[in-house]
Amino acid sequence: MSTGRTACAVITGLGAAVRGLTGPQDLLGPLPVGHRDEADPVSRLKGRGLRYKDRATKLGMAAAADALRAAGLTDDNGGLTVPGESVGVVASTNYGNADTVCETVQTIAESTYLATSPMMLPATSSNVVASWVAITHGLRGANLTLCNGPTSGLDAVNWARLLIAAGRVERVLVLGVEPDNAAVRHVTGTPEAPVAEDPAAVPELFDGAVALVVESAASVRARGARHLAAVGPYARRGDHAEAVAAVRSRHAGRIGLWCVPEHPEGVTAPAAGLGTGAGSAPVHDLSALYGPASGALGVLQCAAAAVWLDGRAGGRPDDAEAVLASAGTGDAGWDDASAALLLTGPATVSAGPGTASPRTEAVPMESVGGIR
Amino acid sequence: MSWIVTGMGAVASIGADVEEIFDSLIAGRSGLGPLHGYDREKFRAQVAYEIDDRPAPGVDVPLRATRWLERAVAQAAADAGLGDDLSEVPVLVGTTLRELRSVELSWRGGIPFDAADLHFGTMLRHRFGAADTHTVANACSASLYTLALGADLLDLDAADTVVVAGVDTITESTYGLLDRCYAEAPDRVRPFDRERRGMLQGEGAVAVVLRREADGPGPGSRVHARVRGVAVNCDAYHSSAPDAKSITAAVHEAHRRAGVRPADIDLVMLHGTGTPLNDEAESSALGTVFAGLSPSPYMTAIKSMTGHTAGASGLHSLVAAVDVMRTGTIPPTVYLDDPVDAVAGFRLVRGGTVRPQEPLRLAQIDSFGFGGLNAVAVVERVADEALRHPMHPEGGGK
């Protein structure tokens, strides 16, 4: 059973860079009707620069602004109201860079090496993403890029945490990101052309980011922020039910929303090949909204369950009530490996000093969800 | 708290493990070489730091990366006394370019490339049995990183054992992009150089076996050295401009993790790239760490050998300075010959192998990448004591 101790970090800002989606509010769904026409979100960005950086730093960009200002680290002038150094950011992203390398090696093809721009040299590397969102806003902590296959998300929101409890910084921005573009498209084996079963439709995928600032609770008490949502423990397992019953060991109350891995057949509550770890809790299933969204999955999870909880604080009895966000579907769906994390409300958080100052203080084992 | 290495493995194209790769740093031995990956007519650079794996010149195949890890993680478990068995193991690979070499020949030759190959866990997996694993992609420091984060998993209590590593190979694109980049082709990698003209890229593999000290050294019973406190951030400046004030924050950061003066620090491995911007950053950052030192600790900078590894340099820099403090014997910076005036007052290693009267007891590992991102971390030298009389009773050296 999960105590007050087991939120050492929380939820206080989110944002979201996702066509038709006015706002992370909207993440749960339904979208609008023609949601892939509407306004590209890397619109809201102004000022020089912009030439040279990929889709997914843009898309980064806008969503990491609105993450910020949610959670008060940015003040009406986009300044920073915290110290640069106690910022990290946890950056997840597969394919973000795709793009970059393609174009380049085909421009090299065609035309050799005279024929590229050395702007685009820092966008070869994959945490191209990571440090530009760095870069804008003066965030001088730690400052990681997950690429780790299906799970990554749910990692980075992981080990956003895990720098919080090492002492490393006080707050993280977590973001999830992946374009839709031909190099993707080439990699994941998504056709760019309309699909024989359905000639209207062509197959989607995620194409946006989401942010979401994983804070420690003293932070959060000492600027007297409000929280979402409290990240709860998390595995990684080589098979989706060992990940699903290691975090229902360490948290025992009611699943409220399974936020479910994406799979090759689609999921459906919950999908045979899952296994039984996850119960029978209602399914949401993110892919399915957006498209498979690889990196930026649990990522999305996690900010969907932050509006899921933030929505339902005050109005049930029921603070046990979790989300199970579940990524990667390891043994059963021939990824590496499977991701769970649970997340629980507002309420869940310790007011205690047991969550005090993680630069002073060290966090109990059962707070930090081992990844082991 | 600190933490042990138990086990070390690495590739890189001046050796096949550890102890080759340190006998050609000792030798003076480069790995420099003529381009064999790509058609030679596309660039103006015409070398660079190669595994030579490829079946032939100019015909190259997918997932070369992945097998380097594979051969580097299989010597440090093997080293450490783990076997083959990662299971219950977190594993943390830090890298630059992924299998992203992979990509290009999938788009531009069709050769087959499954998506998931594209994080290092699914050769962790099948290969080693590894569940918890993690691609961290952050740049030139990546492998260090990798070393900050296993060591808080450690601290945290999160696990027991963690293997760390590194990897990179070269892909076209950064080949091409940073040939468009300098105004001459560089030759060589000559860091602080009057005459050097930039960085070649390098490529292989490196792991190391960590663990915490209190707990010993685990089924192998080898402790290799003792690591001290690692500092990670993040510059927030530039692209690929480093920022020599907030290295100079990320090395006084890691003395202060490690409990130690920069009088302490006998050896500095140096990130050494040969780029003016970043042999700038790095002598003006010690020289502000160091001032009024003098004589200032012994520095070398094995990329003049190994060329640049990018993800997998940090830790291949750790690994050779674990084996330079074991023997004494300090390799060189090959291709110095004329130094700036930046790094007068350093004791560069050049010419020659040096071998200190006194003993080398703790070492600096410098590591920077693009974005901005440093990673310095402090290691020292186990005492032959230690060596002989493994610290934990269960140490049985099988």
Contents of the next structure:
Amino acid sequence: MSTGRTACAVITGLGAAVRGLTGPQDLLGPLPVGHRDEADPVSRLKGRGLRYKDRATKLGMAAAADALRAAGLTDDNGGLTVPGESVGVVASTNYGNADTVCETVQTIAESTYLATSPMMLPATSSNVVASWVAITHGLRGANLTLCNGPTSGLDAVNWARLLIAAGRVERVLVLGVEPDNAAVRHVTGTPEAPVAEDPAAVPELFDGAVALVVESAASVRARGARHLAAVGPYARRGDHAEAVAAVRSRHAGRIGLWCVPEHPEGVTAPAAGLGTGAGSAPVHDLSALYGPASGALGVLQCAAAAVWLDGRAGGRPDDAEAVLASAGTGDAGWDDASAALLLTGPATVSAGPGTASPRTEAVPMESVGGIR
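Can you switch from the form predicted in complex with its partner chain and show the form predicted alone instead?
So it's only the chain below, everything else dropped.
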């Protein structure tokens, strides 16, 4: 386990397991027509030991393998290139194993516990996704799962940073995963798909996983690795405007892209309660693109932010430009809390997160990527 402390965390690897996406670079959309009919990313998994794992776990495993490889933490044979105890796992999912839990409860209700399968029992744990990913890759650092409502994904990224800053680990694999299945649709009150006579009337749910590696800047320098973005200020409040204002008070640079929360009123015209802290930055609505993503949303946003920032690295004039990710609308909307997180470009790492720019600019609002 690392004994070093760092005040700066960066993103060094991304992975995605979503139908229709060739990789995380596609997170900025638009999605190809008929993406729901594309190959299931779970089919990328090979070998034994998959039989008793639920869909959320398999999706998480597929995304995790890509992120670890992209960060240079695994070799061509899948073996770790760093000590296992230096890598933690933080997963975010609100409905990940709802199918297994519902099935187990129903079995016990109908036939008592004697009818349950001991092979399925581990999958009833809320931490099943993070556990299996850690076991698969030998990641022996801190391991936890957040089931924290709409803010859960951004909370997970912040917890990864805290684990690094506290010296618990040198790097954390962050997973955001939600499956689309009958149990999740039952729990969320979402109609079963498809409805042949009017497919457009059936709301989609996100079905996939995204993974990113958050790593200490010191570790990245020691490995000679490349990073895509830096994790900046984070805040969680009861109101969206307050959360955004809190992070903006610590980084006043220009917001180049705003990954907005799920909201019943849509995002091309955010509700007044969302606040004005982001100015009128271009909007990227991942929920509109993929369907409500619940606990996966914040991780999706950070992965998309890393892609966007990395694509602008080296060529933009304003290194203080940031991506604002926000999830949960708080008391002003339909949630009980809101979280906001700023991500900055690779060039800001040496200055550290929280470095303020002397000015704040606003640009005309426009959509980025797929707005259905």
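Residue numbers count along the first chain shown, from 1. Please read all numbers here as calculations on a predicted model, not as lab measurements. For clarity, a rigid core is taken as the largest C-alpha set superposing within 1.5 Å between two forms.
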Checklist entry - Does Ala115 show a Cα shift reaching 2 Å between the two forms after rigid-core superposition? => result yes
